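Have a look below at one chain only, the form predicted on its own, in structure tokens format.
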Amino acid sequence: MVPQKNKYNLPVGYSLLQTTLKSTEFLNNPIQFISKSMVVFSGTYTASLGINRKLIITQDPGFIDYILKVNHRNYHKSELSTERAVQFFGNGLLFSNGDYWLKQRRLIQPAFHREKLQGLYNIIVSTIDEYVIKFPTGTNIDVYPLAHELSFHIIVRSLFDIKLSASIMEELSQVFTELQDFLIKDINQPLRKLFYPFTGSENAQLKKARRLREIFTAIINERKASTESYADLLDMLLKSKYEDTGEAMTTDQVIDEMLILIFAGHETTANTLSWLLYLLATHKEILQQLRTSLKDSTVFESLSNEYLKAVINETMRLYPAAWMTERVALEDDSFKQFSYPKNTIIIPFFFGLHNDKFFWKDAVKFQPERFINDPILAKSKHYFPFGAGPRMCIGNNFAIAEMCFFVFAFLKQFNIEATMQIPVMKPLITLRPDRVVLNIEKL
């Protein structure tokens, strides 16, 4: 029951002045004090935003569940997180909230149902073919950037199946890093913007996001114009019709919607990936395991196989590239003994949970089998690798099939060995590994 007449019962944690003592510690390193905070509180604990605004963080699955899930329209993406989002990337999925996102989120989820995913097959196969041949060998290799550079290729070819100059896809994916990392330390650095008249910085990143947007609006009218036949994403988008009115998107809204997926699809497939790269390095057994399972399977059997799916969700429990999300509830709401009012937010720490010994059997250690004996496991209510309920990530088939089509590839082609280099995780929107430093050896 919501209570009444305003009293709440807020879960325990720090008042406004330890909330604004410790800010720094939780800049430094937020997943280090987050963890150290669950310690303390049991898993839930409550910080202040200002005199009359709560933060509450958890791991516990069900209070995650309830909010994702169970009372998912009781809770929004909060204002803190996508009203400055949305001038540098648009209002696409991610950032949207309400009737809007539920209308695109409906009538953009056909195109990455799994059988109409595998038209892009392909496309996914291909450009990674050409990339594993390029891909450096000796010692002492960074495979993050290679990695992130990868993904970044994957998915804006998949948008558009089309040559597009070394410039321009140098120049997106500069612009992209540019104003991903503007965005996170504008949110990690609130006093910043008082500079920002006097600096210029802003809308020197907005001049970038306009960039961008002229890029896609003249591949959009280029293709509008082509009777060729294509299967790439943009032709999907293209192609979509509202149920009600039958019309298709505007052309500022497929830019939208191309942003997101570009901002959403591209680091969080090359933070896992590099994360997966360091396992199976540090993994020799494991690494060989998957090696046998994989040596009589074709690239497209690899979606299929059952120990390198085990080792992808692995991965991403030790490493949520997704590491924590927010939702801010739109009236006041209660879970179990807990009680708040609106505009509370609730940060659901998939990283904890995914850490959690009490749900986790030796939750420290790399263990892909576990996903194998315990095949519930990886659709229980304590994994959430790519979210949970109807704003769970529209790409994960997408970004399954990549992962999958990748290691295939790669390790068909290189042996791995670890160096003494331990990557440092780096939570920012995503769980990035500083980096990931590997000997590589061609077969």
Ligand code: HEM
Second form
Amino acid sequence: MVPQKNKYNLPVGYSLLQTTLKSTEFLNNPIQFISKSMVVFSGTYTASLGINRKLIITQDPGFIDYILKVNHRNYHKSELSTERAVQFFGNGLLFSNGDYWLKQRRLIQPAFHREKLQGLYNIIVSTIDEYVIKFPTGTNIDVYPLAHELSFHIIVRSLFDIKLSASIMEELSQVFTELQDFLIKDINQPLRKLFYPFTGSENAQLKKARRLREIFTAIINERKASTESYADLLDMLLKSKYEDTGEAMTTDQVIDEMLILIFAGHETTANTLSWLLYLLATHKEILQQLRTSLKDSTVFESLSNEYLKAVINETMRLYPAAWMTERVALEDDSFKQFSYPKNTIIIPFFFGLHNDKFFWKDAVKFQPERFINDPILAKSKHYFPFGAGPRMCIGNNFAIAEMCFFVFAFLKQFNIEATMQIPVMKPLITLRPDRVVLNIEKL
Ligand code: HEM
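Shown: the form predicted on its own; wanted: the form predicted in complex with this ligand:
After this comes the whole thing, all chains and molecules, with the earlier chain placed first.
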């Protein structure tokens, strides 16, 4: 059969040769590269992954909504982002697809409803209080590793509300960080794979991933044998029953989901909190207004503080921790004038959309009031900090609660000032700052 010419109408963009030639520029600074390309190609463009494999990157809110929500059934997470991740972090929610994903999502979703989460608030608040007391003060303090450690402790304690020994916590945190770093390099530098048989580095990491599972198996076994009652996420995971069979998850499935909740639930929040402190430190009048608005409230009341919510929303607009995501088309599809074959990868570029001058007045400015003056802005179609559609972040309410409680506790104790060091964006799996160096003073 003669192939049909121009059967598909892909957005204009880079040929395979151009994509290859520009790959170093892309890898050095993906956000800058994609943002520049968006200007050239008016918000949506094609790149080539191979002769027959295309990639469409878009910051068109309608297109993003179409992929994630309107026609979500035609889109899965692609093997590019999930295949390797599953080897290290298991087949939990973030990396699974299709019927299995849906079954797991239905099972786990109820634990993250706002009313259910209230049971975890005391754990979150006490973890923050213990941490904030030890927070260092002085000049030139990098708050990023501190926020990272705190959010790691919060999600781990919410999963199992037991005091783990400091050495186990340290080991968990270290292994997680190493595995994530390895995964990033593995995805970004495909040629590294050629050297694994000689360096043994892949096997060493897989061994660490097995060690994580051993630690979790021991915790689960201990829990199953315990007669005490718990109100943590592990308790919920163990007690949840599939609607159709009435059975609970196997230990392996529980571990997969625990790993995913830690994976998806700590760096994202740590990044957002670090950017937020940086933005407050560089915007004194907003910091002051936030302090005033929190003055007479309790920690739990901070959850309904509109100004604090606006500060968090505006931080996630400027620095969305999930700066992009990706899907693969299961069948041929089209959106507006574009059409593309099945197997095309689509990248919603949230960072670009959140910083798009067309949708956001004074887009580069940190202006939390915009979310107060326009109360539906946070739910608008050009704001996707937690994604959209059925795969929207399951932990969004958890994350907001954690961030509100932290900001409340932190501002009660400390004043912050900016330094000459300006953080640089590091768009890895999530958008993190290289460091956030501030002067911190006890009030
Ligand atoms: C500021 C903090 C956070 C941000 C910005 C964020 C962002 C996101 C985004 C954009 C997605 C959708 C990805 C996609 O469509 O491909 C997502 C998914 C997910 N998030 Fe979050 N997240 C945050 C915190 C959390 C927390 C605290 C947890 C757990 C307690 C969590 C658990 C998950 C899980 C399990 C998924 C996969 C859901 C699924 O595919 O069904 N996230 N997150």
